[in-house]
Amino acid sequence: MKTNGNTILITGGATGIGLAFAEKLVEYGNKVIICGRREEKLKEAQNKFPKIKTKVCDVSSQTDREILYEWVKKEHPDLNILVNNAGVQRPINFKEGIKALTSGDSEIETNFTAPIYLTALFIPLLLEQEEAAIINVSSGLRSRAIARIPVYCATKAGLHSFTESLREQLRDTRIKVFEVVPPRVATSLGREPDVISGGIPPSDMADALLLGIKNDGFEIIVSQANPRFP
């Protein structure tokens, strides 16, 4: 697939890998479009990158989701990329009963129930493109179970499957179906905000994504101790 010329929307682009995406992504002549629940940090990283435009949304919100998407489709209605990247982290402890899961951001909302729905509400507009993409971002706990975050597991596992089912139910369309599966990464996720602890830099996986897009590498997985993609 070609890897400049698209315009594409990133969901939790304003930091992290989502920034390291846009960045990455504008250097290489896209149009780029990210959302984001905080206006302060898109505003951070327009600034930084002036090319880059923005749109507050929270996709665990089904009413942000619609507006997101009506406002894509007047404003962008060239978009041939959907990047499914928003995501929460969060320990929950079930011996504490159900306000453990309620307490706070919902990770099935955010990490599992928004993707199905944006890629439902896109791919309407993705196929009036030439060249499409859905590109949903996992994790390298897809298929591992870490008693401390297990719905964060659950739902990296629940979206590895979905990516799979729709590629295969896209076959026959333009539209690809990539997975980025990141290991441990330099980011925030599942911290205090802004408290950055180890893990490889994003702008790795946003090295990985451009080089597996032109190879059409559909399941781009990184691993910590080699970063570089494949």
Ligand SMILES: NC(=O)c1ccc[n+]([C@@H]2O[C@H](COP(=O)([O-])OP(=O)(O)OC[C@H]3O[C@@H](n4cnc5c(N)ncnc54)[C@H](OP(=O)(O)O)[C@@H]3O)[C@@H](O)[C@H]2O)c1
Given for the second form:
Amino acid sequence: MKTNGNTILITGGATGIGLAFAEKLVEYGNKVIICGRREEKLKEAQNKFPKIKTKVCDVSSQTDREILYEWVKKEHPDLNILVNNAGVQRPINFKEGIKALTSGDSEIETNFTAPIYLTALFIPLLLEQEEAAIINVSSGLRSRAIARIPVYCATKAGLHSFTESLREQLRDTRIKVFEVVPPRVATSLGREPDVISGGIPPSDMADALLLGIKNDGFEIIVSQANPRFP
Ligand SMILES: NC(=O)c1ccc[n+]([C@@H]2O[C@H](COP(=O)([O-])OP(=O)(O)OC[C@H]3O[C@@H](n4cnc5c(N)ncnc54)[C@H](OP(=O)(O)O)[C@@H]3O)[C@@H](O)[C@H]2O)c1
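The form predicted in complex with the ligand is what I need now, so please give it after the form predicted alone.
Let us now look at the entire complex, which starts with that chain.
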């Protein structure tokens, strides 16, 4: 797949892995749109990289997803790549009952439902383009169960399964379906805002993504040890 001249929407693109993707894709001559819930983070990203377009959107809300789609269709009708990157992670102790599950961001809605609904919304637009792609960001935890973050792991396993089926279903179309499988990356996922923890640099993830897209490596599994060359 070409790595320049695309028009790309990255959900959750104002921070972490999404922002590193956005920066790299702009550098390669792509038009990049990012969305997220926090307007100040989107503005910060745009101040750093003025070519990036932004849109406030909570992807866990169906109303917001539909507004986002209508806006993109009107303002950026040449959109040919959707990157489902927005994600949340939080510890949930099921011994504490239903409140533990419902008292924070919904990982199910953000990590699993949103990519599926956005895929369904954007496919008609993607089918109009000469070459298109859907890129889903899952996780190494798609195949590893961790007791502290049970719902997170389950959403990534589900997203992996959905991505595989979608790839097969779209095989006879112009839409390529990629899955990006990051190792531990130094972002604030699962932490307080702006608290970054250890892991590979997001820029290494961005390099691996670019290489994966260029080579049509539909499953981009990034290694902790040698992240730039999956
Ligand atoms: N960091 C890792 O070690 C790691 C490993 C494997 C996979 N991943 C995956 O990589 C992706 C990016 O995560 P990251 O590590 O870069 O963490 P991050 O910096 O926290 O990025 C997550 C982004 O998603 C956005 N977001 C969260 N909920 C949203 C919602 N409801 N609507 C719209 N945007 C939303 C956040 O912005 P707002 O809060 O402003 O909405 C934020 O910009 C996630 O899917 C994550 O599961 C990360």
